[in-house]
Amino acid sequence: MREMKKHKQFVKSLKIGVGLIALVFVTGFMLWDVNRSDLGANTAGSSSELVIGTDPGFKPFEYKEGSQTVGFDIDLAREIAMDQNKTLRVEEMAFDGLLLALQSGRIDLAVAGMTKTPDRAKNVDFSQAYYSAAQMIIVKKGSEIRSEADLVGKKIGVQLGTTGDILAHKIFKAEVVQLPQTASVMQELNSGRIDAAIMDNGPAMQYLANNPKLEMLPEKLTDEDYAIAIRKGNKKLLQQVNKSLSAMKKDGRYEKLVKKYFGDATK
């Protein structure tokens, strides 16, 4: 009777424990999917929004303006919602972030002045090139160095995880400094904490016309194609995004845009 009573003891038991881990595993799961739906709804693939995520800290391209974020890209990014009926919705976050937002949904395109490279393109896909652009060597007026031969074991400021950094890595006995915007660059050249920067023209130029000290050298490291960048597999939206970009092309929108942040349309 005694080891009659434990077997019962012990089944009763047996079932309460896994009584216990299955209302575990159903609330964790109730929890779980609560969150992903909160997520959900925080992320890309709405139907009423498009969701960009951009490093406002490359003007002309993507901007603070006060509280609010600006620039070319911004511009760009809201008419191609406005093709798809949607309003747009911006997320701030570090350039190298950017893709890793994309991978994981968070957001539904990259729009931040990034250059398409067949690294990148091994992750994300790629709209359409809607702007030419070039790696530049920025210095201070007198600086010795004029050239990319003269940045040999000399110390470059870049921002992390751009084009820029990428070269800058690959100069012989080089010292990069790697900073998370390209007023940050800026400021270690302007201070004499670096001996130069790389990155692209179109920042560097704005940055110039208020840095009389500081001048960009002629010779042009690269020639890249800035893209939108969307998450891998998703055609309907990169076919949506190339319809938008070669509509304004055509329609005047984007020389409007060129007109309005460089003074000219020529990209």
Ligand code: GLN
Contents of the next structure:
Amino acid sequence: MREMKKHKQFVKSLKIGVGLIALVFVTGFMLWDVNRSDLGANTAGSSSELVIGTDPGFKPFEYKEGSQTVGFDIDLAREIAMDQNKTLRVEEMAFDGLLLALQSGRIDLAVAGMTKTPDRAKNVDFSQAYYSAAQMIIVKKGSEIRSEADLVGKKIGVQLGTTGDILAHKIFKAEVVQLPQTASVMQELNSGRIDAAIMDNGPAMQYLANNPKLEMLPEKLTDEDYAIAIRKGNKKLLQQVNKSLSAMKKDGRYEKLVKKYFGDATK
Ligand code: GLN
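What would the structure be for the form predicted together with the ligand, given that what you showed me was the form predicted on its own?
First the chain shown before, then all remaining chains and molecules of the complex.
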């Protein structure tokens, strides 16, 4: 009987002991983690690297030139990295995966012509705005679709996870075709498998320049601001990014980039 009691007590204290050790570890990890984000540590790369995530195929903001990813956003991010004495590393991924990559620490920043929206801001922080954009309707020349109202019940192509995607889902009885890349949305439109596409004005202009059979309707569906997404709570990096953006807007670097990529809209 006494032996049983002893044994029970032993098991009990063992449980408490294991519990305490676990508690120490968990608290320790939490403190370590808080400390790291306080310091603005980049979980993505080494301290000499700024790692951005982007989805090329969004000319002139990000696109491929041979094996290189180039564009307005890439140059902008390189300036931000340089202001921090860091080198820039670009990680390519689907637009749809950017916020998760940011949250998991695979990348430090998402720089991808990303519109600042209240929904996204629940999961990530946004820098100050760096570009004004709009959603536009693209159709085949001669299409009967002339405005947003004509989209009711139509087959609309969008890039998965974009603001165009969200917008298309609000159109009455529309069938939304979600594709991973904007280029494939344009292909579908060209081949007549969709009736219209909704996408950002900048890249739309670029596609139109190479697709004489397509046209963009004049009506703007939205007014949006592009901003850089940052992991929530990474306050130091958020401040650094905002500081760089403000400085670039003042010292002419920003304007130089606008001229380089938008000087000739058909380029
Ligand atoms: N601006 C749009 C959005 O944020 C599309 C961005 C993109 O496709 N790269 O959803």
